[in-house]
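Only one chain comes next, encoded as structure tokens, the form predicted on its own.
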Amino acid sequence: MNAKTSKRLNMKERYRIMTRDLGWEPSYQRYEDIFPQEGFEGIKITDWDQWEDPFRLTMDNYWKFQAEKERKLYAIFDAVSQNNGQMKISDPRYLNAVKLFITAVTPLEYNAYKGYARVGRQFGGVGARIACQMQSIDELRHTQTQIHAMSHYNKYFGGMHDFPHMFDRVWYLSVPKSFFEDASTAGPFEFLTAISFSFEYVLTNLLFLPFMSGAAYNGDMNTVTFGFSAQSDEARHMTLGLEIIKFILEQHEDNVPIVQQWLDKWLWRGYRLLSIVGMMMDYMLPNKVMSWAEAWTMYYEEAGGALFKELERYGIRPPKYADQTVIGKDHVSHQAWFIFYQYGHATAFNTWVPTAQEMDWLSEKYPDTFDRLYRPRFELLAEKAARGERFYNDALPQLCQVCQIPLAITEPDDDTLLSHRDTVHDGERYHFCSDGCRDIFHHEPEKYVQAWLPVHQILQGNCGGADMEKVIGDYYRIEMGEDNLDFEGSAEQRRWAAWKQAV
């Protein structure tokens, strides 16, 4: 740009000086040298110009709109802490639900920033690396509002205060570690199409509405908060990750089987990820918005399904194993839950028998199945636990190779059988939970043998032995009685119970 021009420039104008125009055409070094992993998984790309860039932002815009957006989202921060907004919660049971989330969401959040860094690396258009680079600092920026809106809550309430620590060691929390590792490890077309599209734009809405209208729902005003500052955001992630798949599809009809496989794997892999927040809605909520399969209806079959019809004009299909989807959802959080119940004692959070008016609940949502399946064995385990012998479950699981949850899910056709798949890879054999997650691993399979699995390691001898209370307390970090066991008699229901005598 020649300095001694006076023309002011419009919008479009600096919109492409500051973006595209900051490209160049290499010279001394080859293309493929620059961007050595563009093309290793077999995309192809003819014209990078054709990509639409979703974000149509400046850097200096970028800044002004984020610090506007933090200004005012510290300044309810302040406030809830001045006015002790702990104590506004609706029963002290709904902070097990931001456990869950500050344990297993927000280092995610921080995943997601360096895997946008690393990938916008990779490609040759600069419209991608600019995306990428403003969808990183998101990532980063939502991070730190996360941690900072719940840093509040660990005043006063355990379970929070090894957050980092946890997401690398703790055994449910490989799920969502193992998920965003695979991601990272994959191409970069393959991150893109993993996480902007099968994430943000198909199941994001299942992860932040729940999360954001249980806070509303339960007095948590600091993490509503941050729902909001961060939804601008989530919008502009959503439209990127529609542009990243029609942009792939469009470029050329090869890419075309490629993104196919990639939907199927991530539907999934997306799918079983999301069943700890069916359970955190169906029974973490004292306050309940709605039920996980009414969620999963509204937010994937309605939404969904009108997208994949959307994609038919490229020839993509709706993913492979979407129908048995449809049929786990009445029953994934119930699994889900029994899961963590019996297994509470190895847990960062409290767990409970849903009381009998939330068992009614659970069936007017659930009519095909909880009467029939779940409401039998919640009844049983509260009957043993009004006698003084509440369950734990001491043996450790058998978990799946590929999303690491325990073999506890049912079969799509038959929902008094457990699901089990095995194959034999190496001379090894190896076990999922379901055809989805085989199908991964076959295509694969040098990838997901490699899978650090909490169990085995256990077993191993890995994690500081093999006593189960040493690996909690010192591998985990989890206080014994502190953070975890069952609620009811539990420090933190003492505490509230203390706080609302002395108000």
Second form
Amino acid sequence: MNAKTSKRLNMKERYRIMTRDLGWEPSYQRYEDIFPQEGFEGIKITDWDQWEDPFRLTMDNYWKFQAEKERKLYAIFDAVSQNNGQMKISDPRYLNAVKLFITAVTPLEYNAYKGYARVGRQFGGVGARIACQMQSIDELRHTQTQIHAMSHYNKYFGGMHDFPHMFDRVWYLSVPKSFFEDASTAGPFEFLTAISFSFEYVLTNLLFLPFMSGAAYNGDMNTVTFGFSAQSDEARHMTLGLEIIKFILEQHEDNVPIVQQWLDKWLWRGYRLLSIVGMMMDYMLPNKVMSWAEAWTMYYEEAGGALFKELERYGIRPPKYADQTVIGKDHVSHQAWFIFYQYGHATAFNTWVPTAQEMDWLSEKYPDTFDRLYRPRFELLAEKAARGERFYNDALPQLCQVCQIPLAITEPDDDTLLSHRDTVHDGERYHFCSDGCRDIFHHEPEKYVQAWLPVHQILQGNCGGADMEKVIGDYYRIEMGEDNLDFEGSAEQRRWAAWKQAV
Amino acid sequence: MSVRANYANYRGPVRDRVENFHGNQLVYVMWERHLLFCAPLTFLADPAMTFDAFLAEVLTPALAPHPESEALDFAEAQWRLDGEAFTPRGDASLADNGIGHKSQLRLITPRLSDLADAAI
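Coords for the form predicted in complex with its partner chain, given the form predicted on its own:
Full complex below, order starting with the chain above.
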């Protein structure tokens, strides 16, 4: 520290001292021993000083800003609970989106906190370390504030009671879990490319805006308020995402093919993960915001297209198979909801056939696909349900070895045939939902042969035996008839009707 | 390609090797263009079981919720095994039919009803 600073430091000085000045040159330990993970991915860094600090924020200011945001946030949470905010939502079916969020997304925030804490330790550059440290704390804050935002609903609705337990066990939550663990077990540069760039910079609008706007359109004040409180953090995270990509690409030309492969991989993985957001938007929100296809066009094709155009000067091309995402935008939300509908006995939320009015909205938003392929399916299911034969699929689905989603997505060039790829590696056969997931496997087979596929784990007897009711009830802790099954006739629907009569 | 790891010769356990299934194996079945079943199905089966027994005891009950299951006649069906055309021998075991652990069977049936228009 500079001993002559008796007066207040100016901003620039203060910033330098509180960030870059915290580093030092090692004298008696080797650089590779201090930062053992910096080199193995093959990324070449020639000068960490070229790193432009994305946040321009010092730790003391960081605490001050965040504390102010917390005060406002918790004041609103208090007001919502004192005014029975749970009764202000549009329709009790809406809460199923919140259940999906707390079980599938909030644990990712916690994993992000751990991930940034780890990789922040691994960079030789002080600027990158500070940025990761702040993002790590942000992610922990998001975990906590999301839990607090949703805990009010947990008092009145099912499916939210055991979310960390479910995240580690329930079949569909293995999709977000394995996505994040893939990133967390990668090297530090791939982690930042995966999470900061591909997910937070390129795809975050497709996760955050649908949930937060969905909350606003459906009277969920707590989630909207959380969203506002997180917005400035997210803006910082996006800046880090862009900085890391530009920094790596500018450091050495050998980095370009490595980064390109990561961009191909993580756009595909993120796209697959976001299928659940697609179905949330198109099927779970009683008051719709926009369709998944519209969101993909606006946030990926247009915004992402401009971004990849900008990266062309580094020798980067748009991610491989991006064209398949554009074909898929008219299908994935329907196909995803269809999975959950038929395995709705093993979900910690309710499922349903869309109402006639909702189906008309889907026809309008999906003129090329809904009436031809998906409406007839839902009409058949509605008929079955009306006869008292609500369809639950008792046979287990075949899963993709990489994304872990059931092979429920159709071929890009044939929308009545399920897409399937396979390969034999070391004498063992592996199956995939797509070219994208197969390529990811081929690139690092040693990693994905270890995948914990929920269906296979059940059949190995590792989830409490062969009785599916026990797997669902005891192993997953989804309470039969309380948390799961069709919304029609559910405990949730009955309670809501009783409460509405009481007020 | 091979994984880039932080140490040499990185390997992890092969989580789904046949030894982990206690004498059974996995068989996947896709009933092509019958999308009432959102995905191909995964079954646990004894490799010594005959193909006919597999159809009768394992596959038939699983397909029962489909409205076309009553009209489904396996004698009229075509099969593919792991991407190749396949003619099963009903009285031979799964193993003798070449249906290995994690093999995928495709069931291809002629048009059975109007549900085929929407590939249900």
